[in-house]
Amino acid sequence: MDSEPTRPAAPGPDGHIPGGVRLQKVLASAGVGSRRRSEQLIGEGRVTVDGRTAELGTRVDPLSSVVHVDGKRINLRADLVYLAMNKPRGVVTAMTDPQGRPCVGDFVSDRPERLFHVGRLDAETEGLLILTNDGDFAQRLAHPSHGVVKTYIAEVPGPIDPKVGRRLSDGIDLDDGPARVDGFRVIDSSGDRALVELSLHEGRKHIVRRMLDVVGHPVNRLVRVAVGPVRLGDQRPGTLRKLTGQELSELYREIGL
């Protein structure tokens, strides 16, 4: 496991941490660009410290510093993970399993972090899962307030009656209170099998095959396919990778980091 960094003083007034890491070796570390690149761009007043416009020669502490470049935060710490799972259906959402269950868990086994999922697909819901080490970033991403949307995929009886997605759209009611979707598509229908995208910020326990048995098309088989910015793509089932600076930049802005 990587270590930390040695925590170097306090900023002064000026902002400057006596003892930091230059940041232009910082943000090459980030992968925000080579150290000639970092320069030009603290020259030309694109990166922040703190709240701050940095200059040329300002040292930061890679453990507590707050860096964005263009307006967009740039993770400095490598000792926190971000990785993008495509969970396969038949695994529990779980980093152990005492009943002996395939779970998130056996396939991160070999990795040093412990790390921890992002809130949870059920074991026959398949796609994208979250998986970090950063406590703060996992309880912000989780937490309903920061109305990040999560998108979905479900194969279900068809044909689609066209006021389904407005229906979902104007809310219905399930036992444990109203839900509505942010979004409802039809991406293709023939015959008796229809797909279907819907995408919502909440995150109650099985809500979109609720969702859609209420609405009379009882889900067989459902795949997450985006959280916010982050999308699965052609992500192969049961592969990992980490998130981009993109991806995660656009992250910390949805949930106020």
Contents of the next structure:
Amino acid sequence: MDSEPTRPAAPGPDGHIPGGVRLQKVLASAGVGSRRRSEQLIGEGRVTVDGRTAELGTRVDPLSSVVHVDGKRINLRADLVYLAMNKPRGVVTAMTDPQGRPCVGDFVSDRPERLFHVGRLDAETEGLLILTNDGDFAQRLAHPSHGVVKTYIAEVPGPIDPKVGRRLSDGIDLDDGPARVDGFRVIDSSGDRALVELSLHEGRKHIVRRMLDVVGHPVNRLVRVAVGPVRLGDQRPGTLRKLTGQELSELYREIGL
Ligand code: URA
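What would the structure be for the form predicted in complex with uracil (URA), rather than the form predicted on its own?
Complete assembly follows, chain above in first position.
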């Protein structure tokens, strides 16, 4: 059995951590594959630890080593959780609400971790909200400098003038400065109700509602359908799911972790 000291010694000159845990064991616990499969991946030179190609026998510190398989970062920390929630309309983005309104915290009250929501959705906005107990990850993901693109679908009064997309992409003057979308498309604009999709990488308060107001299409319903590589898909309102390893490694890359 591998011993798992809480504080392994510092890496030696070859990058190995003498008191650490065998890499194949850590990879298997992280869900990469069986120990045998993990050994194969190491043997094929597809695994790096802190930037160096790992070898069979490499030991790591699961709390601090940075491990990539095929260039994708693997989460080794079993204590860190990353969840996608479909926030229902009418739920406040807060872990507790002093005014007693339904809040995100109500949906995770049975979980042992201390979770944070990454960024905010308006109470009336539905859709994808990421929750985690990884503070560094949450801060980076919410920070505008990382520019993670969020995608929304809005139901607005139609029809949509073909010039609307150009105006939104060129930039709209808001009270707190200009804002522009990275992408815009009309999903349906057949009658007096239209559906549009917008993607943008900033997260100022009510940004989508304010931009659509300015172009004459006040929002009736707003759903966030994606945050970077994470998509809402057909996840039901009020439910949570774990992010997949693939989604997580893409997010790690986008926020420079
Ligand atoms: N933009 C908005 O207007 N509301 C949200 O909840 C998110 C983005």
